[in-house]
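One chain is shown next in structure tokens, namely the form predicted alone.
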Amino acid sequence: MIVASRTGQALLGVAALAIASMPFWASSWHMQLVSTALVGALLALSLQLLVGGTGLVSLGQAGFFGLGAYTVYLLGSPPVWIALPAAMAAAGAAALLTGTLALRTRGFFFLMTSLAFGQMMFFAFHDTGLGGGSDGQFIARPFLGFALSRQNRPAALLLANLTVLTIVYAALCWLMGTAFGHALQGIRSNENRMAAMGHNVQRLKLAAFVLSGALAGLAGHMSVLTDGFVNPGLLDWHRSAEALLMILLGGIGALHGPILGAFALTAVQEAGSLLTDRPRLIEGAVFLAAVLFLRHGLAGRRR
């Protein structure tokens, strides 16, 4: 999996200096769009460890992406230091049960046996009164370590989760730069060759399959901090394939693709919302689109 250039890293760099510039000139509704967007592309790099780092296309992410946000919910909105690491810490644990199990197949089954444990973790909420039921829960967001008014609080969210974004993503560089990334990226090659070679591969898998979840529960965390509500939809096996269309519309291959890609199909949602009454039309054509003319993604890879 290859990251920006030096001149994609500066270009990417602008970018965040003109997002942590917004609270200056853009309406709250913007801040509000923007940090949407920020959080769908953190939901969407923590897959894209999995899909373009080892090769494993999982369906269940919005699981742990829903486990981290209703942690929160469940531990009564705990200060951030409390709520962040036990988001992260709860899904981390659902990822390292689903993938000890999950990992024992490949290919379709694979894909399917974590589509069902994300399901699992959806219907565990929607049916029953742990988290408010169907209809979710409005909840208090926790406490960031100092008092935001109704005013300030859309700037403060936004560069909250721009901060958390520029780490997370900086963090990924740095791995996929050391020992345990290249192995990740020689499975996605050439799972057998690894072996041979004497890599463990079912566990390095599985620690990806893990650090994936951790970061989705990071990701949920963040929602929660944004919007400051639960509910079912969170762990849906949709989110899950919006998250997949972001990696495909920003390019499988590339690091930062995930970002482009979140960004870009928000820009698609907006406009298809402003257009016409159906917007998952617009979406639609704009998925079949970009299998069929944009293959390596807006970030432009070349094999």
Contents of the next structure:
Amino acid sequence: MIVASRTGQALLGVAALAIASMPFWASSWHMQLVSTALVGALLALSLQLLVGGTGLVSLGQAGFFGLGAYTVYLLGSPPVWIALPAAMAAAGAAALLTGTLALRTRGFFFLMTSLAFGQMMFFAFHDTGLGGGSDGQFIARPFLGFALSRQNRPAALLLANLTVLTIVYAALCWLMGTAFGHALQGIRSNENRMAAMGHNVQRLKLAAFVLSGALAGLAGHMSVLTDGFVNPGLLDWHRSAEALLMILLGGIGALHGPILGAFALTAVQEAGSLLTDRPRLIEGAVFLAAVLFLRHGLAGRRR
Amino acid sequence: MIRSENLTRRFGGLLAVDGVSLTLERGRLHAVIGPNGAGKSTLINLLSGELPPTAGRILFDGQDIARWPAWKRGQAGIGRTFQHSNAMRDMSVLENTRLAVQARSGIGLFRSAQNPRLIQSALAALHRTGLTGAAKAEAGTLSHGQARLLEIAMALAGAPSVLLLDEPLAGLGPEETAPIVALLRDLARDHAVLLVEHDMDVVFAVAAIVTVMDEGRVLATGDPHAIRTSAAVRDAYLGQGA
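How about the form predicted together with the partner chain, since we already have the form predicted alone?
Everything in the complex follows now, all chains and molecules, and the chain you saw is the first one.
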């Protein structure tokens, strides 16, 4: 998987600075929109560790995302230094449990098994008393360490989301350069050969799956922080599929692909609903075009 | 060093490997020959853990490893090559070899993959197989001859004590064969080597001991001279081509 070149990282840095400056010039509505894209990028980035990083195409990522969000709700919105690690730990533990079973399968069967586990998590909250019912609940946002007023909230949350995404992206850049990251790439390319050479492929895949689940839980935590509510839709498989589409659109071969994809998808969805009553139609056309003409996504391919 | 006892593998009604017992010793090249379908590749897959045996034992340093998964055997020092080139095709030759080194290096998973020790060992394996010039090439773009060499380099890079070589010379011309034959001799000095090979000239030139298989069973085992002159072997196998 490609980690962005120097130029690419500089461009990402400029984009991050532009977002960081939004409180000085943008409306609350625009900042909320960008926050939504940042949370989507975080979820897609967690999934990219599996898809582009390890060659595991999963359709259950929203389960861990929603579990992270519901952890905050079920704990009664504790301060962020409790809520954030708790959301990651709960999602990571669920990933350990489901990954141990799902990773016994490969390819298409792994995809379907991950979907099944994701839907099981969905139905744990859908139409049950566990998470406040099918309609969801508004919740008090976790305490960030300083008071948030209605006026400064969009700006503060925008900066919080941007900071978390930047840290996670930087951490994954580092991780993909380690012996562990290279081993994951080897598994993506040729799992059997990696095992023959003595790599414990199952354990490496499980480690990636748990880390990816924990990061999805982090994204879920940021989603609750941003939107202030939970509902079972957070765990719906449509969200998993959307994260996969972000990766596809942004570039499956690049670590920054899902970030580009999340922003592109959010833009397409907004433009779609401004222009027509059927925004999904526009979305579909864009994906068709991406698959046909942009095989390596917006991130392209180095060389 | 590594010994199979009564090793058996059944595919449905077919006994692909039928009660094979053989011993590989360090410093000795043990060739396995036989017609197509004799069970030679299956034997390698059983020894390397690609396939679980239906019955029998595999003793490696005194332990029965017959139920171990492939990765654990690779980790323990059983290296192998594949009959059909089986590299990480979208990665460079150096990266393929470096991953082989990494598997058994004991280096921390969260250290940089560009660790000089890993790179040095990988380059040494490439040097030994004559692939230094192709280090940066993508494995999927190599010529057939280079791909065969990469198979050996990757097996070698893990510093194994046992080398299972599945037709390393398949499809190579005479000028490509010569350096590999020299390499095989060299490797046999400090490894236990099992060589499956169709080229009889090569087998009789490098092997210290030869096992002839047919229909999953061992027909004969002996030194090359004894095998070459055995009437039973001649009838079953060598007679067809010789």
